[in-house]
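Encoded as structure tokens, the following chain is the form predicted alone, with no partner shown.
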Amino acid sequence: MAEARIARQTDYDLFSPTTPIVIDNGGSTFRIGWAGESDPRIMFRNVALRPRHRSTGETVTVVGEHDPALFKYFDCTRSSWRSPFDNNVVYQFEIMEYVLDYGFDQLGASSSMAGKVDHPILMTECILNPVSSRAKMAELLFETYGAPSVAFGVDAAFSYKYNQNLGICAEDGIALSVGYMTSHSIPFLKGEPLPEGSCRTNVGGYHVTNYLKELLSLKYPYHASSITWEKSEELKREHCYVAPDYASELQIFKKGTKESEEKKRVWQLPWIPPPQEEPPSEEELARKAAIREKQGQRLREMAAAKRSQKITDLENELHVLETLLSQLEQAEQPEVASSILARSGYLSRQEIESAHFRVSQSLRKARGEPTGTVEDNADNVTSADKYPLVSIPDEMLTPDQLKEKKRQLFLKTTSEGRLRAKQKRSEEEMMRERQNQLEEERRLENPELYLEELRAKYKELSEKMDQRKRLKTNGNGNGNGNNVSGGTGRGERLNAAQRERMRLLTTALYDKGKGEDTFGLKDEDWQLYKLMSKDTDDDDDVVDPDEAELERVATKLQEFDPSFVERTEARLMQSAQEPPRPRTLTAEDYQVVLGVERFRCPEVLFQPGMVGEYQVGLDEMVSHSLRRLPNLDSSVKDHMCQSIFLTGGGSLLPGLEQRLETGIRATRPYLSPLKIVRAVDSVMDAWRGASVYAASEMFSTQIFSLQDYNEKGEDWLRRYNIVYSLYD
């Protein structure tokens, strides 16, 4: 969780140069303040970011939690947060310098002596910190910040001694520090830590948070952008706990009992319900109805105007045709009649009469008057009157009359064919009506028998159609015997027409390869192209009577049998599942449920192998520390186990004490004493203990100056350890 930014301190010059500055250089949080005070002045995340300005490209340094307003001016997406630590050991001193610059600046040190720090510094570190890291840190504090003297102490030891003075833990005991990246077990004897008995495991609060983030991101991939590291840290602090028995807790959630439902926690993500469409009011319905009525009235007026114009045009055309017919009746000589026909564009009187009839029919239809069909009116006209040139020999006709005769022959043939087709359709319709009537009578007599017959007929026709399709696709099955396995090769997949084309192509290529290419010299050779391009699959366009009958039977079954499903539909249902239909997202779709994750993530502290760290867990670290002290009597070890002290931010998980007691007791002798205590403030006690230690009168005997560092060198730092008993 982000720490609130504190304003820059202004009272730096009010402190005496002998007042030490206390720094708790934790892997998660950097804390800095003055010795003797109860709380640090400045706290922030021990990380740094180096983003670039969006317009100028200038790089700036951001330490701790950045202000969201930075995204407006700086591109924070192309750089990541960097920590100076690697498993609780400082190794990135460039980042450490950025952190110290910001810490001293916020404390007010930059306002005096050109940024130099003229106060002794007490800085915390982990147990058995490498000499190289300690030496570089001392070099940084001496040469960069001009510190007059420096002292290093173990954070867990300061927390232990601070709580010892409060009566929480005893003089002899074991400090179990659950840190950010690592966890340590440190034995204490007569108030002093025993480094030779210390034990370290590379798991801590960071691994718990990161594991929780990974599990939730895999469980809810569509909410991965919302499951940030900071949010995962918040969920860990609020909802995670250590299970007393991990396997038993898993069984509870596996069975899905009421207890497991009660232990689940729900994180509701922001969700905006979709707008609900309200039904239109009566006023809105009336308004829409009025608009539709107005539009309909306009369309009716347009249709009436169009119909009136059409009637006028047809009346004019009919008047012209009637005038022509009257002129032809009044013409006494053939030459006059031919002249009238030539001017009108018609070839004969019959054509004018036919046009007159069509226009009359169209005019009656436009006026809404009843009209007769062409065939009904044609019954009153004989074939000789309608097609007069058909029966006249060609020798007696002029060239124009011969063209008209051909046209009349075509019209006569088409008309007769249409009449025959109409008569055939009428007969088929009568037969279908008769068949339907008979089937209806049979159905009413015995409905069950009728359905059984329909099902049997449908099955028979379906199998017949399937067999026909298989034969058409795979051939007749009478191959040349090469396909012994019964599979369908390329030749068997071709139908008869395609196989014939393949045979012709093969024959032509075979003849071409024999010698001189003489293909095309003979006229019959070109018949090959006609045979190859001939479409012999015309039967696909012909309506199959069996297929039509199958469709009719299926329609009947669908009408009278509710449980009937067509074979095509059944095949589709079997071959492909119905695609998921889109649904409206609800608040439940924006919920992240924490079930087994609540105790599965903290379990990495006891089973580091779950995150790839094959080391001992917290409960085994105590027994490892005791085994590394073979010179101690068993009674001393029993006395130590009566004061197992929990500290560090990771120790705040609920249930940790009970689980540790169960695990440690399993490694201790039967009925041996065991007591686990927790720090008053697991997070702040390390700094407070260091603050009290630095404010003591004997602190000046535990520091070393730049002159000592230059004279004694790095090897002296290897043997350097402060005496914590001065705390008492």
The other form holds:
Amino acid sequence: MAEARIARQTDYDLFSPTTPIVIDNGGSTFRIGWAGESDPRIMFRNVALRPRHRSTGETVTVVGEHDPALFKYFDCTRSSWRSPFDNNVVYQFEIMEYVLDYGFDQLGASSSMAGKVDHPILMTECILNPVSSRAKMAELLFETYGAPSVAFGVDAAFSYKYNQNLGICAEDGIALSVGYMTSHSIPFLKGEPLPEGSCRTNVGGYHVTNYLKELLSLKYPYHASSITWEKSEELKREHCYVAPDYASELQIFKKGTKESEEKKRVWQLPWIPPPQEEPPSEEELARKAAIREKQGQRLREMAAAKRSQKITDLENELHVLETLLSQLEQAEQPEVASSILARSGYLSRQEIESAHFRVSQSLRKARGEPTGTVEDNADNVTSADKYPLVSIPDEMLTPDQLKEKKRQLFLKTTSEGRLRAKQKRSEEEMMRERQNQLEEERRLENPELYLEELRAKYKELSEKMDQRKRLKTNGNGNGNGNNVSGGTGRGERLNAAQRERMRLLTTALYDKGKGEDTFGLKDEDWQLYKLMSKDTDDDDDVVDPDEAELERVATKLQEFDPSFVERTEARLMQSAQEPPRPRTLTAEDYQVVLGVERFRCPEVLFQPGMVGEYQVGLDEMVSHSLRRLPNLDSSVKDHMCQSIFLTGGGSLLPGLEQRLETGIRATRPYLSPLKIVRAVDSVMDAWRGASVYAASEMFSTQIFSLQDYNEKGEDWLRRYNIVYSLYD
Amino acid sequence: MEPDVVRSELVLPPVMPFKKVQTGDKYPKGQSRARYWKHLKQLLQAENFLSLPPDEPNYLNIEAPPSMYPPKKYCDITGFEAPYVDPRTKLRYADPEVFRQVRNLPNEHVQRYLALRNAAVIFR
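Show the other one: the form predicted in complex with the partner chain, since we just had the form predicted alone.
Zooming out: every chain and molecule, the one shown earlier first.
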């Protein structure tokens, strides 16, 4: 947890072989130094990495933290930083060996001629370390490093003893050690730890940092690469605190009051403001406008050309048809007429006539004139002249004449009907004319308003048309090419009409043989076939009033509005323009805000359930420890509670004491005394205590050699415990 | 090796004069040692704590018991107290606004949130 301190020591040879080497083998930091000194010589993170050297390909070992820039020479993809610890127990002795190698090397052991580490070693371990781990560690120290003797002790106990000597805590008390992977509460009686009263929870500083790191990287996924382990550690140390009352602290943030705003902390990620874009100059603007104008002009010209092309095409066709008709008119012999017909490709005269009618209609449409059938205006003759037999009663006629009369009657009614239709049409035309006139007047009166109205109308109509088209072509408006062939492929959606058709077909299929077949009794039944037929949606030849209106408005606009561009073309133009630019990022986008996280992460220590460890929290641990000591008098327990001692890197969080006090008080009898103290230096005191311990004269009584170990065996090592109150 | 790597003493030298057994001899090259060590769980099993007298403290029995207080449920996203659980993602959430956020989370993030409190589905 503390800063690394790495510099190869040169005074190794000055120490006599009796001076013990003290190692605080902590979960996060490895500290090594000489007994009797106030500070460890070397400290580094207790991790090792085995990357492959890029150029030589050999696997090398790197221990502790280093300048990240140096790792460019190594391929670190196949290895990761590894700790020798599983929870708080050393289990990977290969990694441990690398770490020890590095520690001894940095202490200067390489310069000695002894060929081994010829000093007694005092090393810290967790309380009640499993004997296999302890034995392996002893083996490693004896066999690989040739240490003459070894002693193991608990870091929290060394810290407690060190502070006891300083008068911070009393003889009887409880050490509450918030470690890296675990937290312990260890009761002390007469200066000695009571392992039977110890309590361990598997949460520690690691969990706080990891929780913070994960929460922040999930909150800011785009900054995840910046939220490294080291940065999270730093943020934790700088900003995290323990809430005095978690629920009410949450409430403050939930309400979002001013107080919570003040409690928020911001970490500004490195951010370089983008180069300020100069507003485009007049010239630039003018140039752009000119380009746009030119483009618009070109499109308008294109549209006009297209339109005139269409008109001339239609006119030509009309002309051809007219000549064809006149030729047919002039042809007396049916053979000639049929040969003309054969050449023209039409089947009959009627067909030509209908084609003529259609072409002339679409010509009118293209010109923007109101559609109306061209009527032969040869109807000047009065009906009496034309149909002389109609008014004569039947009795006066010969059978031939009767037949003729019938024909004339029929002709008369139809022509009269046509006349009526024509009248109606002309009336409509009059109306339209009047409307046109009115419009013209309005235009002259207020051209701008008029144009505005026209534009609005155009927009509305074209949107309507678009909508209709989209409905017709399968919903995917722009048509992604699926519908070009007209067929509907697998997995494509059917439009409403197609769906209806499918429904009709399936119901027809499944209704077969169900009950009495009454199909065809009613005339409407036959209508079904029309609905079922595939080309019901081909209503191209029916002139849609909206379409006609749209056409009309478009022509008008084309006439009066110089800036008018038809919609389809406008769309083309738009796609040619640059795509919309994303919002420029500001400094705020590079901020990581710590709000609830500031106290949510340390809360893990009090509610380990938040990280899935359903164990008691720090405050409850104390009462559990006391409960595990049933033989102790309650007055002794009261005494112990007056010296609750906080140590370990994780205990540096501000607000921890206050929270612990409320928490522990809740589990203690009413008005029982309680005092919580902090270690002088929560991080370094374990090593310092061990250093003092190793330097004391009685230390030699606590060590054991390889020979002792071999003679006494594993069971002895299991029960091996040093006596801490040597130097009181 | 590059000069700046050598200067910084980044790499552990393969031979240490103070060692009686060198790493290279102990862990010969090319030999698999993936299972050379045991995890803590296996280590503890090998300890055979059950055969030891139960009143004697050991690594296992000093472990803290579950809390007396019922575990509180907190929103996985915001950290506020969470009365609700999303049945689809199993994430806890504090209010409807967070719920919207929950439903918009990619599955990977959902799993990471769940993993934070050890509730993620682990496929083996």
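Positions refer to the first chain, counted from 1. Just so it is clear, the structure is predicted and the values come from calculations on it, not from any experiment. In this text, rigid core is short for the largest set of C-alphas that superpose within 1.5 Å between two forms.
### Query
After superposition on the rigid core, does the Cα atom of Gln408 shift by at least 2 Å between the two forms?
Yes, its C-alpha moves 2 Å or more.
### Message
Quick check on Lys464: with the core superposed, does its CA move 2 angstroms or more between the two forms?
### Response
Comparing forms between the two forms, the Lys464 CA shifts at least 2 Å.
### Message
Given a core-based superposition, decide whether the C-alpha of Ile168 shifts by 2 Å or more between the two forms.
### Response
Moves: no, less than 2 Å.
### Message
Once the core is aligned, what is the C-alpha displacement of Met431 between the two forms? Give it in Å to one decimal.
### Response
Reported C-alpha shift between the two forms: 8.1 Å at Met431.
### Query
What's the distance in angstrom the Cα of Glu551 travels between the two forms, core superposed?
A shift of 7.8 Å.
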